Each structure stands twice: as structure tokens, then as C-alpha cells.
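Just one chain is shown here, as C-alpha cells, and it is the form predicted on its own.
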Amino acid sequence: MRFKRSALVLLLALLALGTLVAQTTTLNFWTWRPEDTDAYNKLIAVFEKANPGIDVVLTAQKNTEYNTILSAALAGGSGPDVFQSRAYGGLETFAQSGYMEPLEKWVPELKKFDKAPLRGATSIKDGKVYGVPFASQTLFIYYNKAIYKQLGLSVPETWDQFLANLQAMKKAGVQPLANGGKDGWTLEVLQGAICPNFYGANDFFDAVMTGKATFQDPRYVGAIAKLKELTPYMPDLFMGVSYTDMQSSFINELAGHFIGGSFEAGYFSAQNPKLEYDVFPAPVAKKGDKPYVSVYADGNFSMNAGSRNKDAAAKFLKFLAGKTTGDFFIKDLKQVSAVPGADTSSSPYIQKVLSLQKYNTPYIMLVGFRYQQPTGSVLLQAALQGFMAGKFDAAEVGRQVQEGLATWHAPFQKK
């Protein structure tokens, strides 16, 4: 009798365990930031503690390969339940392919988000919201404070002052710029940081969007030409220098400047907690000009329309739309969170970024020209690689971009 009772207890325990196992849902979550894997796992642990029936498995793909891998996975029915999605035109492609679930009914918290970040998560074709915006990014220049102090340099306001600082570093045997050109997207970032203050920022953006100006406008061509003035201060054989090489050079204090985005700060600090750096907006043509910075909605968290775990995915997305995640982006990733009510007061760096956004302009190709093929980014990146390598001049960059965009941007097709 005692044996039967023990067997019954064991059977009931096994049944209970089986029920628990059956109730556990595994969510696959993809990101394009391998650099942030450790930080994201900390955030996921907070979610899992509050939702014991859901396990989130994080997979980080290489940035430049992410879209291709994600598209293939979604098309093949093996994609993640929740994934980082690009903003603007990058979102449009996946949304209109039927790979994304509209989120209004799943994540009502989206109603509280500001219009600017939501623009990057909304389809221009059907007006539906397909993502939870996670951050805005700003393009500017990082500098090593210790090197500046050592050489007695001041933060530059004008282009000539900036070039003088670069020259002073070169003369002192310090690599002035970490930037290279192997990865075309980093050259687009270079353009986004430096050129607006030469082509006219918002005035020019509005003009090309409406067809009142083209990318062959002397203002734009002249702005592109300014980039060539930086090449004497880039690493030797800079066209072979990759993004990770750039990061490593600045992190290890081998280079005095890094022209990039606000998204770099968290990784810089994590890799070298002793690194003393600060940021400044790209220099203006002459003293007194307003220093504009390019700003954009970086991306979103989206749900796979084919997911078999939509209820669990919605819980995770609601968490990603909440204050815990917003504060995490500010404190751990050092990024300007899109989540309403996120606490910016704890981060002097974020306060600095927000102050630079006083004069802001759209990151031109990402915000305005990624909705059809060939995208402005693809055209510009290829053209800039040829230009920086010395194969042709700035006017040719403008011509290639203009001719490619004129195949689909209606305002450029008007007689």
C-alpha cells in the first residue's frame, strides 16, 4: 500500500512538472547589435523574472548581414518571434511583405509615444504601426579628453579649427581620426555627421524632398567635397579600415576622434571604463552658424506575423515599451530612449546629446530616401567609397545619387 501511495505521489509530481514544462513558452528575439548582447541579457532576465512562463532566447546577427538573414528566416517560416526592425523604409519592406504584425491592438502603450519616433515605426502605405520605437540616434564627433588636455586643444566650433586640431594630433604622433571606409555605411554616417552644416540642413532636406533641389546642387556637392579634407588624418590605407577597427582604435585610445553616432557610447564605456571622452557637433563653416546634428529614429521592436507565440510576444513587447526598458536604454546602453517617461536625469551624456539636438535635421538618406530601390543609402555608400578612394570627384557622387533616386522619387521626375 505504501508503494502504491509513493508511486501515486511520484506520478502526480511528474504530471505537475510536465504541466509546468508545457506552460513554458520560448520566444526567439533577434538584434543587429552583437555589441549589446550582455546588456540585453540583463534586461531579458528582468522580464523573465516577472514572467516565469516565458523564456527569451537572444540571437545577435552582424549589422551588415542582419536584413538578409532576417528576411530569409521570415520567408522560410523560421524567423524570430520578436526582432529589431529598421525604421522608415527599412520597416516598410518587411511590413508590406507580410512579415510584421500590426501592433496597435497588441501594444496599446504605443498611443503614448511621441509622433517623431512613431513615424519610423509606421507604414506610409497603410498607416499602421509595426514596431515599438526603441531610441533616437544623433550623429556627431567623439573626442578623447585626455589627448585634448595633453595637447592643449579646445573643442572646435568651426571647420578650420577642427582641421587645426587634427593637424596638431598628427604632428604629435597621435592618430587624429579613427574613421575608415571599408564598410560603406560608416561613410554614410560620416556624411550624415559632417555635411548638413555645409549643404543647408533642413532647408536642403525639404528642397530635395519636394523636388525644388537635387543632389547635384552645388550646396550638396560642396558638402561632399569637405569629406575629402579629412583623408590626410585618417589611418593609413583607410579604405581597408572596418567599423570594428574604428571602434577598437578609439576605445584603446589610439585615435583622438571618432565620427559616429550616439549609439556608440555604451559600447565604448563597456569596453574601456577608463576611457575619458566627450562629444561635440560637427563644426560649422564660420563662427556663429548654428551647429546642426542629424537625428533619426534608430529602429523598433517588431512581432513576426507568423509567430505561434503572439500572446507571449505581446507581453515582451509591452515590457519593451515600458519605463524599465526606457531607463535601461539610457543607463546601460547610453541611448536616448523613445519610451515616454524614461529618466534622462541620471545620465550627463544623454543630457549632452539632448542639448545637441536643439538644432537637428533628418539623417537625409535614412529618413527620406529608403522607401524604394535603389535606396539613397545604397547609392550614397557606393558613391562615397569611390570618391574617398580617389576614383572620382564629389560632383560624380551627386550625379550617381541623383540618377538612381530619379528612377522612383516622383518629385525628381517632374518635367
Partner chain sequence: MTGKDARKGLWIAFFVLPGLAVVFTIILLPLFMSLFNSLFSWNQLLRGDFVGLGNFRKVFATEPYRTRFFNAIGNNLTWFLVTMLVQNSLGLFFGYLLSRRVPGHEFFKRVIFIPVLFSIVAVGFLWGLYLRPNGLFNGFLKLLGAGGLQRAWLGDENLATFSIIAVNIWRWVGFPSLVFLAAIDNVPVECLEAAYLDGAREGTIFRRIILPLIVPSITVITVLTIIGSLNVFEQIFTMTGLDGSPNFSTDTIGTLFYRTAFGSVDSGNPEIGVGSAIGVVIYALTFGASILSIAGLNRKEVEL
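We call the rigid core the largest set of C-alpha positions that still match within 1.5 Å between the two forms. Note that the structure is predicted; figures quoted are calculated from it, not measured. Residue numbers count along the first chain shown, from 1. Compared with the form predicted together with the partner chain:
- The two rigid parts differ in orientation between the two forms, with the smaller turned by 23° against the larger.
Can I have the other form now, the form predicted together with the partner chain, not the form predicted on its own?
Shown below: the chain alone.
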């Protein structure tokens, strides 16, 4: 008798548990930003409160291993329902492999997004949108306000004014530029910040994309040659100066300028809250030219095409495409959110970045030429190292990039 009763209780308990499980959907969500886990959990709590029955579990993977882990998980059928995905060529890897769900149908909010960030979430092969863009990055020049004030310098507009400022710092015994060349990608960033104003920004970008111009074009070669004018103001033995060396010399106020991306600001302020810095767009050739900045989409949130909880995943993605998430990116992560109409009032820095984006051009190799190997980035980074070290001239940089890209960029092959 007693046995029967306890069996009944157990059965009822199991049934209750079953219905409870049926009511909660667990969404697995992956990010490559372990440093932002706490912040993301705050955002997830807001979503869960508004959507009872959906339980979002956040997993952070190491940035550099993220692609490898994610592709293994997706191929093995154990991938997350929603995940951060890379933009442009990095998106293509997963989109073309069929691991990502096209999102136009699920997330109508995408229609309101800006064309520039959407480009990073769109496959070049089928033109479908595979992600909700989360942030954009901008390349420009950071300067130390205290040093500027002390030396009586003003923010330069033209290249000559910029060089004059660098010269003034050098004379005063301050390291003018923090930049070095040990890590090839920092040289690509340098090119992305400085060169568009010399190669003719969007016109040239469109021309190389369609094959109307090549990287051996005098405009591009001339722009690359300009970088050499900066070497006297870089640190001694700058080819041995790594990215972290660059950061530490700017953070510790040893260097007056840091040519880099908008993603640095959060780290700069966190490491040295007393650091007074501001940014300006790369200088133009002559007064009155429009100062262009290179802009690119940082990444997206995507849905696993094999997810068993697509409805819940879509709800979460709609939330990630909404204003709450946009405000969160600006306020908590100090990132320039891609969500249209996000509130920037909490951050003068982001307002500034957005104002610089008025004249924006795609960050050339990442946006246009990272779809196959050898990517424009690989070619350019290595060639710039040779060029900055004085091994060869700017024309050779153009030649190496052009020849490498011609192996797969169809418009270059017709020539």
C-alpha cells in the first residue's frame, strides 16, 4: 500500500517536472567575448524577464579559438541556437556551409538597419542576411590631450599640419606615434586609417571591387607611400614594437598619438582612467577635402540553421536587434551599436565617433577582400612589413597585393 502511494507521488512529480520542462525553452548563446560575460548576463536577464519560459544560457569561448570551436560544434550538431558571428568573409564560412539561418523572415527589424553594417551580415553569394549586426568599428587617430595642451598644439586637419605636430612632439622629446610594425594587422589598421584620404575613399573602393582599378593604381601606391613619411615619428626599432607595446606606451602617456580603431577606447580608459584623450579623423591631403574614416561591421548575432528552438531564437534575435540592446552596447560595452536609433546621450565619445562616420568608407581589405585565401589582409600585412622595414617600395606592395588577389577575385582576372 505504502509502496503504491509513493510510486504514485513519484509519477505525479515526474509528470509535473515534464510539463515544467516543456514550458521552458533553453537557448544556448555563444560569444567570443569572455570579458563581457557579466554585461551580457545583465542584458539576458532583461530579455528573460520579458519572455518567461525562455532561458538563455551564455557560453563564452576564447576569441582566437572561437571559429574553430564553433565550426566543430556546428558540424557535430551540438552548436548553440544563437551565436556571435564574424562579419564579411568570416560570415561566409558559416553561411555557405549551411549552418546559418537566413534572418529576413524571422527578424523584420533588420529592414531598418543601415546598409553599411548590414553588408557585414550579408552573404556575397546569395545576398541573404544571416545576422543581426551588433557594432561598427571606426579607424582614426587618438591623441593625448594633455600633451597637446602642454605643447600648444591644435588638432590637425591636413597631412602637413599632422606632420608638423609630430615634429613638434619629437622636438619636445615626446614619442610622437605609438605605432609599430611587429604585428602585421596593426599596419593594416594604419593603412585603413591613413590611406583612404589619399586613394580616394569610396570611388577607389568601388573601382577595385568591380575591377575598374587595381591595387597598382597610382592612387593606391601613392597612398601607401605616405605611410613611410610617418616612420621618423615612430618608436626606435618600430618593427619590433608589438600591439601591446603600442597600447602601453599610449596608456602610460609616453606617446602622443595612437593610430587605431574605436575598439581601443574602452581599454584605454579602463587601464588609465586619468588619461585625457580624444580622437580626430586621419588628415586630408589639402584643406577643405572631406575627411574619410574606414568603417566596418564588427560582427553579428546569428541563428543556427539546425536549432530546434527557432521560434525562441527568433524572439531573442529580435530583442538583440532592438533599442534595449542598442542602448546596452553603448552604455555597458562602450561600443558603437549598429541598432538604428540607439541612445548615444550617455557617451560623448560614441557621439564623436558617429559624427566622424559622416564620411565613411569601407575598411578596404576586411570588407572587400577577405573572402578567399590569400586574403587581401594577409597579403597587405606582410607586404607592409616589408615596405615599412625598407625592404621594397610602395609599388611592390601594390604588386604583391594585386597578384595575390588576382588568383581569386574574379574582376581582377579579366584584366
